[in-house]
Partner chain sequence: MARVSSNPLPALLYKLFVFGFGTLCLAFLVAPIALALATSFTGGQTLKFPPEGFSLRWYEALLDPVRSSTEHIAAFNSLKIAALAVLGALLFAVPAAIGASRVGRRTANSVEPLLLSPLVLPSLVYGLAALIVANLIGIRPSLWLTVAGHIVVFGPLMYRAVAVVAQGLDPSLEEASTLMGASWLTTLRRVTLPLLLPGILAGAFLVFIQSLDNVSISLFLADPSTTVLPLRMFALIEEGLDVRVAAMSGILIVVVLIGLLIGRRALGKSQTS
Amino acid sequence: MRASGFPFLVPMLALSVAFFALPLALLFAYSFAGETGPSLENYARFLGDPFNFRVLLNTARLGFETVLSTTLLGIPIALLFWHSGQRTRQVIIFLTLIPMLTSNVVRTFAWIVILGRQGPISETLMALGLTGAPISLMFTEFGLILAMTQIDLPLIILPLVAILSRLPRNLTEAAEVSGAGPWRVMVTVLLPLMVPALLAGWILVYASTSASFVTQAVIGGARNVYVPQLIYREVGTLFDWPLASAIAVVLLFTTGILLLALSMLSRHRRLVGHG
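Using the sequence just given, produce the structure of the chain by itself, in the form predicted on its own.
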């Protein structure tokens, strides 16, 4: 008789309840706290302000733009990994993992130097004659997307590398022998096989970008306000914990809807190349 594995799950379940389910329940409870008892007052205050609604849309747009940029960079890097020899593969994995071993705060402050007036981007544009004076990409959404792309790129490369590593290298040669050109091989053979990894990467990148308070605050500045900054303002400056909890729940809800949609897509057999 095979022994049940449930006892081995008990520590993980206890940690999940203590450090995830219970804090989440307290967050929900705080979000309904009103002056005269439980109410939807905090949600009405947040969603009733047009400024907050624009901040919510800005946060979603930042997540989508970062997902797009990481996808456009991640797919070529993953394909290079698939076609390369062992030594090049090791270099690609090393360069992908090294940034993840560095603190997000350190990487964010490194981007201050890169995006500043005396940084390499400004110096390169001046050397190419594209601008006559130093420019700064700090406190711009474009600079923020550049930083978020570099920070979150490993989250989409690693799932792609994992799924491509299981494919035979002569797969494209077989398709080309059958008369398919490079683009047709990419669109009809490789992309459908990469869809599950892309969906997993999109979920990770979007969740990371939409909640990245430090990078949003430092690179985006005061002119580009996103939901995590609103939560920080309500907690750290105005001490309005119920409203901050309601904002956090709205962010969780909107992110959860996207994750649910992507999760449902990942189960679509035809989309992931099994139809």
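Heads up, when I say rigid core I mean the largest set of C-alphas that superpose within 1.5 Å between the two forms. Positions refer to the first chain, counted from 1. Being a predicted model, the structure only gives us computed values, none of them experimental. Compared with the form predicted together with its partner chain:
Relative to the superposed rigid core, the position of the CA of Pro76 differs between the two forms by less than 2 Å.
Compare with the form predicted on its own: the form predicted together with its partner chain:
Partners and other molecules omitted; one chain follows.
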């Protein structure tokens, strides 16, 4: 029985190697293509331009800020899940899946309505008298982070919920009986148990945010440019594929280092317990 499974794996492994790993290797090779043989000129051209360098930093910052805000909103939802009964738990999962499975373009569209001049934010601020004229949060980094936070929030909630639903409900009883208040229980018992799920969520959120082409293009606008738009511009309008490849490799490399660090953390036994 044990050996009989391998042939079943072969078609998909072949597909992954031929249509995934090989193209990526080729992209990597392409990024070194110069006028006269292999060179680093594409990288020099990309990183040498202060504008591009700022775009790279902006993309990383957008990723970090979204990771931070999804964490701040994800933990209260996870705690709400922990303290709820079975039915409410199902409702929370259901409400998390709706936005996650809804088209990215649709979610971005929803934020255009919300952030726009005639949207609820502007109208509320006007009604409160905080602003005289309608305001728009479109094409601002703040608006983009707001949208990215909502769009990526499920990616951090689902791992949290997965871990919490496996924990026994009387887990915190010992701490409570010995007199620990709810805040203390949260900090000393619940949060440490959430760490592996948080690490998994951070990886997903960062990877998703730094590559969310549509949302960045529409809500960030022309003033807030991120790496994916640079890649698209080089491919679609400037036809400079070697440069586009170099940018893609830089994006993968910067994201990869971060993800590697996070996944190494998640293997650290003392940090994540023995779960």
